[in-house]
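Shown here is one chain on its own, the form predicted alone, set out as structure tokens.
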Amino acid sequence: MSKQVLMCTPDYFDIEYEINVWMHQDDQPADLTAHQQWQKLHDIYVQQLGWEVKQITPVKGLPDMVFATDCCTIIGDKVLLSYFRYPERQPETEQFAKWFRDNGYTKVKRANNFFEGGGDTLVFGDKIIAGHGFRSTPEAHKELEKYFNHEVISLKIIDPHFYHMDTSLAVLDDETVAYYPGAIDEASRKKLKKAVPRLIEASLDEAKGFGLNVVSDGHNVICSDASESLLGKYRDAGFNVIGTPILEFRKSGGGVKCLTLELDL
């Protein structure tokens, strides 16, 4: 299945501040390696899968713009822009809003409550799995439900290593979700088990390799290659798995999905 995604080159990717437990200003990403890892992901989409990659121009002083998925939740022609919790990231929203306007999107609005787009939301069939606890708020989930007219499965994140929902939970197809149970509270685990026909459980070590931060078209699963055991679980579930090195971006708490905004959900 051909897809269209939006990416932002890591020209200004750096650790300029610390807003999650992965980020340390004394542990900077290697610029060349980060560019190589980003380019390899880009080439997987274009050359291996035949997807179309659109690009937004990076902006100096906005190092986390590279994590394009965080800018919004997009379903069909509707875009709900993020209201980032940390002031350091808030200027990103206008950059992405301009890109959407310039590219013909007319149903674009910013959330009224703290909300971090695809970082905390994953479309699952006709539902949205959404996380709150560190960045997005439960009130934002109500906004989501109203704006998109989709049921929202609201989960509470409790582990700061997985501050965004998409770092500990992956939608692989309309029946399958992979997740690290320890990232969310017990009530959320029960909700998930009730809503999802097939769950794949990852261990803490597997999750820390950012292998749950995936892009999937229902057949191909693209993710970090850091945990071979997790990739094996995806293969055993019937998916074609494409692992790729991405760990320079883990230094800022990001992975494959963070770098990729899917435009045609």
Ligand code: ARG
Second form
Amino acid sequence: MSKQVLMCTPDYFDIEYEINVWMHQDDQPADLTAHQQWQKLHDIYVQQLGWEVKQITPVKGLPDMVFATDCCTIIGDKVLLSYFRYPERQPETEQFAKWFRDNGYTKVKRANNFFEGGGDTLVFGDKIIAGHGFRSTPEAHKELEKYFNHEVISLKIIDPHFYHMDTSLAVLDDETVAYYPGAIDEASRKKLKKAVPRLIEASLDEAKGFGLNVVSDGHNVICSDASESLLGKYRDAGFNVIGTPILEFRKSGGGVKCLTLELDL
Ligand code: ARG
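Now show the form predicted together with the named molecule, given that the preceding structure was the form predicted alone.
Now the full complex is given, and it begins with the chain already shown.
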């Protein structure tokens, strides 16, 4: 299925502050490698899959703008912009708000509670799987539910390595979700088991390779190639898996999905 996504080049990508356990200012990403990995992902979308990639202009001093998925949750033509937990990221919202305005979106509003868009929300059929605990709040989940009029399956994240829901949980199609159970609490695991017909479990090691941070069109699954065993699980479930090197972005706590805002959900 052809898709349209929004990306932001890593021109100003760096570790300028530390807001998750992966980020260390004395462990900077290599510029060239980051650019090559970003470009390879871009080319998978455009050349291999025939998708359309739109781009937003990167801004100096906003190193995490590269993680475009975090700017909002978007379903159809409705956009709920993020209210970032950390002041360092808050100015990103205005940049993305402008992009949406310039691109003809009219139903755009910012969340009133801390909320980190696609970082913490995954559209699952007519529902939304959403995480809270480190960035987004349960209040934001209520806002989300009201704004989109979709049921929200609200999960509590407990492991700081997986501070955003999309680092430990992947929607592969309308009935399949892959996740690392240790990232969320017991009650959330129960909720998920009830809501999802087909669950694929990943180990801690597999999750740390960022292979749960995926973009999927229901057939093709694009993700980090760091964990061959996890890619094998996706293949066994019937998906066409496209693994790609992306670990330069893990130095900031990000991967394939973080770099990609899907515009056509
Ligand atoms: N350094 C960024 C942060 O901590 C990484 C965001 C990654 N995005 C994601 N969707 N997991 O906010």
